Structures are given as structure tokens and as C-alpha cells.
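Starting off, we have a lone chain in the form predicted alone, written out as C-alpha cells.
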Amino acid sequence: MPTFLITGAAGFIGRSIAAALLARDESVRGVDNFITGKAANLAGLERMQFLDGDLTDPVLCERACAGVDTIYHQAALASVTRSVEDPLGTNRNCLDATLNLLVAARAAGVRRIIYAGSSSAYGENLVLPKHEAMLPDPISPYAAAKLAGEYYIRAFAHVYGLEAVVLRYFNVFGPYQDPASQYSGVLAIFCQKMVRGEEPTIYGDGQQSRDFTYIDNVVHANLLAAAAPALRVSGKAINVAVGVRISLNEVVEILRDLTAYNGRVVYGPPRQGDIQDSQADIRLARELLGYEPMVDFREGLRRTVEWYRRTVLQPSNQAVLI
């Protein structure tokens, strides 16, 4: 039975992929350094072999890759704001970690790696929707580090024959996304605050828009990317999203309906490194992966609100958020 390695397995996306693989009775190994991942996220994943370690350590990477067929590389410090404050830390945990993993994967004979790319690679190009043939234009240290990781992934595919697929995620949200940090995704923070009856803060005028993508769609794309023929997908970057954008002001109005929040919204200054609008062209994902979004934005938001309602308002479940 092939073994699947998931980096960032205690994080929001990593644990969701792990749960899907374990549901198929696959052999799964996870690794996480808990900088942003949560030990509580491993609940229910007890059949996964887990390594507590850091991908900036080449020896740990060798241990993690031994006997592995396919890697889902989800580990990163996924925050534009954090990267502006600490570009060296972002580079270390995004780019250095990725190169270490690639070197170890090649040495171990890993067949395929699926890399969690980022829509931030497109920068502020005003053309919408964003398509994979566009020239990247990163405007934050996080975006630059993630894009550099893409280039290393694709170089290893070209030079060493490692089957490598880049999935560029667009604003993923859903259960298990940590709302406790200032670096968390905006929907995680909005959901928690409005479920509690607290005021959400929008940085900017709220007209900025995103192609918010529910977690089940991202897991679906990863599973498809692992199974797709190498000749079709190896060395490619592929958008993963819904293909529809919505403004933050519109999001808040939907959340008012879902949470019964009737308080005010606070507006603050725009955050450095943030882009104004983002929307994906997902035709390549359809063509190469057979991908179709499984859950639309409103339904995904409803499911997410229900999860936060259970974890935020019921003391017995609060450990999930620690």
C-alpha cells in the first residue's frame, strides 16, 4: 500500500486532506512543527503516523519522505501580514522548507508531490479572472516565497523527473481554520466574532473582493491531482477556486443572516501587501483534473458558521480552537 505524506498535517488544510485519505483507508504520515498547526486538529486522525518536526531540518525531511509515494505539501506560514513583519521567517518556513523537502523526496524516490501554491502569486494585475498563463507579480514576501517554491517544484519536475503539481489556492475557508490569531483568514475571524456577537473589523472599505473557496473543494482538487496522469499535469500550475468573487461587505451581509448578528462593522486602514480583487479562471483545473467545485460559497459559509457555532459556543468543544 502506498504511503501519503502530508506536511502541515496539524493545520487547517493538511488535516482536512488527511481525514479524506484516512476515510479511504490509505496509509498516511503527517508532519508539523506546530507554529500555526494545532495539536487539537489531530483529533480523529489517530491512525495517521505523525512526526513532530520542522521541514527546515533536512534530517527530519529524510525521515518524513522514507517509503513515501505521494506528498501533499501544505506546510507554510500562510500570512501576508506576518511576512511583511518577518520576511526571513516566512522565507525559512516556506522556501527553505520546500527545498529541503524536495531534496529528500528525490533521494527517497517519491513519485509525486502536490504543492500548495497561492493566488497571491498574481499580485495586483487588474485582469480578472486570473489565469495560469498570466505573468506572476508577487507584492508581498509571502507571495514571493510561495512563488519561488513553485519554481523549485517545477524545476525538480523538469530536471529530476519528480512528478510535481502546483495547485494555486484562492482564499480557502472552512471548519478547523484557526480564528484566534491576528494572521488568520478573514472568514475564520468574521465567523467567530459574529457568532459571538462581537464586532468584525474590515481593513479597507470592504469593496475588495475574493474568490473564497470552501475546504471540500480544495481537498477534492488535491485528490484529483494525485491521481491525474503525469503527462497531463506534471510541472503545471493549476488554479483551485470556485470562479466567483464576492466583496467583504457582501460577505458580512450574508453572515448577518447566518449568525443573526445585528451589530455594527468596524472599518480600519488597508493592510500592506493585500490586493484589491481576486478571482480565478478554473478552466485549466476542469481540463487537466476533471475538477468541478463541490460546494458553493454560501453553502460553504453556512457549514462553516455551524462548525464555529458548535466550537465557539459549547465549552466542551473549545479545545478545537486552542
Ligand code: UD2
Given for the second form:
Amino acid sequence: MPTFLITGAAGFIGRSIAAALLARDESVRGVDNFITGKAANLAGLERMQFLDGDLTDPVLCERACAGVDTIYHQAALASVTRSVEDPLGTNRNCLDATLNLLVAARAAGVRRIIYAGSSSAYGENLVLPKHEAMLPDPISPYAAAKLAGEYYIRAFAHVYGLEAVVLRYFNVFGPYQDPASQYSGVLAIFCQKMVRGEEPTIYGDGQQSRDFTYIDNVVHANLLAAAAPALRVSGKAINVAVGVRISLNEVVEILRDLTAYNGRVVYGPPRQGDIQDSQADIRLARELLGYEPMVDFREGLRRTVEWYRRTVLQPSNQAVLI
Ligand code: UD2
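Swap state to the form predicted in complex with this ligand from the form predicted alone:
The next block holds the full complex; its first chain is the one shown before.
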């Protein structure tokens, strides 16, 4: 029986955690419903036992949790914009899925669950950097659903003794992130477009900023969260980021440099539910997990551009193995 379950294993964060565990020779099960996950992302993960299914199905959750010690719960319908258009879909795939998984995890005797929280929980609170003691202030259906998932996770830790760690990710980016949807993360979209010589569109004036976090840092934090003593981390929400914020205008300038794109940038109206600035205080991650960012923004973006150069210029637009 596999020791680890990764939900959202065909998504870019899930597949990256799976790759790290397989590299350690761990026994891994993955599950994905392919709403946003991609079969191509499973390339290289053949040793992972894989379930094609949806966590909104309690029977599937039971199968997924059987015999498992630790869950990395990465499955979600990410995107603020998508949630504004379809709040029910977001709720189903973020919150209902999480609660089903928790119920099944408890029944199966799973020891620990690590939950992919979102920096969107902090919302419009103007204080920077965002620290975990701040009152959450979700301003989009996506943020509300992800935060509600956190509360369920922590409640299960409290009443059922399931060890539960929430990692609040700040704008994760890197290889394997899908660039092809209107709901994709901004760096995936910009890398694809600028590598191809196409115009990126900035929604708003480009002064909004994010604590963009390279995927290796997130994988590192997950592995630490799985290994940390329960007394120290269970029931806690912990920021995972670099601790530096970069505006979209700055991003475009760095990307011009990395991609040699010299065309124009289009500016459009700001998006609903968008927040202005985001930057993490990562002291708690340092203290509780011994976390330290391994890859800074610029180096992460360089590696990401290289990856998109190799993949998006392929005619099929499918991920290929590095
Ligand atoms: C939120 C969360 C993030 C993660 C993510 C999942 C915050 C601060 N961050 O990311 O942690 O949970 O949701 O989806 O809440 N944009 C453009 N042009 C484009 C695409 C996007 O200008 O083509 C802008 C967008 O309006 C926003 C910024 O880029 O101001 C980042 O957007 P995003 O969708 O990459 O991520 P965001 O911040 O909503």
C-alpha cells in the first residue's frame, strides 16, 4: 500500500511533490479528475499508483485513502476569476472535495494531512507583509472556499486528532504550470506568450504585486511539513513564499530580458476579486518547519522560461520530459 497520497497529482504542484517523493523511493498514490490536471504532467511518474477520479465522490475518497499514512492535498479548482464566474464549481471542487477527503482520511486512519492553503485568505488587508496571526479577509469565492477548507482541516485536527498542517502558498509558479487557460497563473501565461513573441495583457495598471514563489520552495515546504513533529505543526497555518513582492510591471521587464521579447504590453481593466499587493512574512515557516526559500524569484523565472521554451514551442503544446 502506498504511504503517501497526493490529490491533484496531475496538476503542476501535485506532480512536482510526487516527483520529489518518487526520487526518494517513496511509495506514492496520486488522484486527479483532470478538470485542470493534465495527463502529460504524469510523464516520468510511472511508479506512482494513479487513480482517475473525483474527490466529490466519497467512494473514490475511500479508495484513495486506503492504507495511506500522509496526504498532500493539492487538488483544487484554482483561480479567482473562475470562482467569480462559477462559485458553485469552485466550492464543489475546493470545499466539498476537501470535506469528503477528510471524512475518508479519518475513517482510513490516515495520520497526517498537509493542505494547500492560499494567500488569498488575507484578502484586502493592507498590512504587509501578511502574517498568520492576521485576521483572514477573503474577498473572492475562491479565497472563501480555500479558507473554509483550512477551517475544516483544523477542526478535524482538533476533534478527531488527525494531524493537519495548512501551508498558505503565495502565487506558485514553475515548470508544468498550465499556460493555456484564461484562468492560468499570470507567470505561466506571460512566459508562454513572451517566449512565443505574443503580447501579454496586464489587468490593471501593473502596479499590483505578488510574492511569486518558485515551485521548488513549495515542494521543500511540503516535505518539511510532513516530517515536522505534530506537537509543533498540527493545526497550524503557515505561509510558504519567498518574502519579497514584485509588481507585474517589474515582472514584464525581467521577462523581456529573459525571453528577448521586445513587443508591446497591453493594459486591460482590473479583474474582479483581485487584490492589490501580496507579500508574506515567512518567519513562522522558518521557526516551525526550518524552511528557507531555496530558489529566488529571478532564478525561478529563468528556469521557468527555459522550460516553457522547450515545451510551448512544441506544435502539440504538450509537456515533454526534461
Ligand atoms: C491567487 C492567490 C494565489 C493562488 C492563486 C490560485 C493572492 C494574492 N494569490 O492568485 O496564492 O491561490 O490565486 O489561482 O490572492 N493577471 C494579468 N494578466 C493575465 C493574468 C493575470 O495581469 O494574463 C494579473 C491578475 O489580474 C492579478 C495577477 O496577475 O493581478 C496575478 O493573477 P493570478 O491569476 O496569477 O493569481 P492571483 O494573484 O489571483
